[in-house]
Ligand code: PXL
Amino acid sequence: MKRVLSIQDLSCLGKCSLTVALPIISAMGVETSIIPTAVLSTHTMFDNFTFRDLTEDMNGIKKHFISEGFQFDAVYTGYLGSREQINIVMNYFDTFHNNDNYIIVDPAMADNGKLYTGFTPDFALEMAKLCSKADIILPNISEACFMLGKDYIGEDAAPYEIKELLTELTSLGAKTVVITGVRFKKNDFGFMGYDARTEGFFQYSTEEIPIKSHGTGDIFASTFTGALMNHYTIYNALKIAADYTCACIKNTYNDPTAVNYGVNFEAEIPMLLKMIEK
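In the form predicted alone, let's see this chain only.
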């Protein structure tokens, strides 16, 4: 059985980060180990949430993993709360990366041209350093611009602008860069990527569902990681992630009882297992 290590925060209630990654990747038949960087009572959409920073525990966990000889087929990171955590995760990459596994970074820190609360442009440049150690990175347009120190180009950026971002991002060091949340035309939403080894661009889109919801990037990144561990190519794993994320959003859009703090990814897991032939 393949084993993934996911490093990101854990919300006790709210559909994002490890609360999404753990059930999705596990359902895809992949052992999912975790490093919770913080524990929150809810995700940050709610007011008055509690927050327990676990930075001080991260090095001790790594030391124990080393002593036990644990290995991972992928290390997948999402939201990291501080520059110190980024530096610790860089060390995780140095420790556990090898020629047979993947380092996957979702640099979750911005959307719609704005950094998340508490982050600064300097933090984005530190995240770019983390991405330099990755095999595959999955930024959205905002995150791509911040990591490159560029002005935000907008959610309706032209394909040539996305391609420029992609080629600049590969100069950081990642072999494959995928920008998510790309609008190719009206009601046509997906991703565009670049493989630095072949110097080839690729893209895929699904129907755009007219709602914005928390955690969809985490669903995409987690599904991609799980599909990659099921021996799909990078491109086909990305397609599965896009189709599944779209189905989750559509399910939520059509559900009058749906909550407003995340999408109904649980209801579409049977569809996901059919997609990967489980």
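The structure above corresponds to the form predicted alone; please provide the structure of the form predicted together with the ligand.
Below: the lone chain, stripped of partners and molecules.
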């Protein structure tokens, strides 16, 4: 069985980061080890959330993993709480990266041109350093702009502008860069990517569902990681992630009882398993 290590926060309520990565990657038949970097009462879109920083535990966990000789088929990171945590995670990459595994970074820190509560532009530049050590990075348009120290180009940026971001991000060091949340035209929403080895661009889109919700980037990145571990190519794993994320958002849109702080990813897990023939 493949084994993934996911490093991100544990938000008690809110359906994001580890509470999304664990069920989705596990459901896809992949062992999911975790490093919870912090425990929050909710994700940061709620007011008055609590935040228990677990930075102090991160090095001890790594040391123990090394002493046990644990290896991972992928290390996947999402939301990280501080520059110090980013530095520790870089160290995890140095320790656990090898020629046969993947380092996947979702630099979860911004949306709609705004950094999440508690983050500064300096934090984004540190995240860019983390991305330089990854095989595959999955920023949205806001995160891409912040990491490049550029003005936000907006959600309706033209394809040539996205392509510019992609090539600039590739020069940071990742082999495959994928920008998520790209609107190709009205009602047509997806990702655009660049493979530095083939110097080729690629893209894929699904129908755009007219609601925005938290945690959808985490659903996309987790599903991508799980599909990659199920031997899909990078492009096909990204397509599966886009189709599943779209199905989750659609399910939520059609559910009058749905919550407004996350999407109904649980209800679409059977559909995901069918897609990967499990």
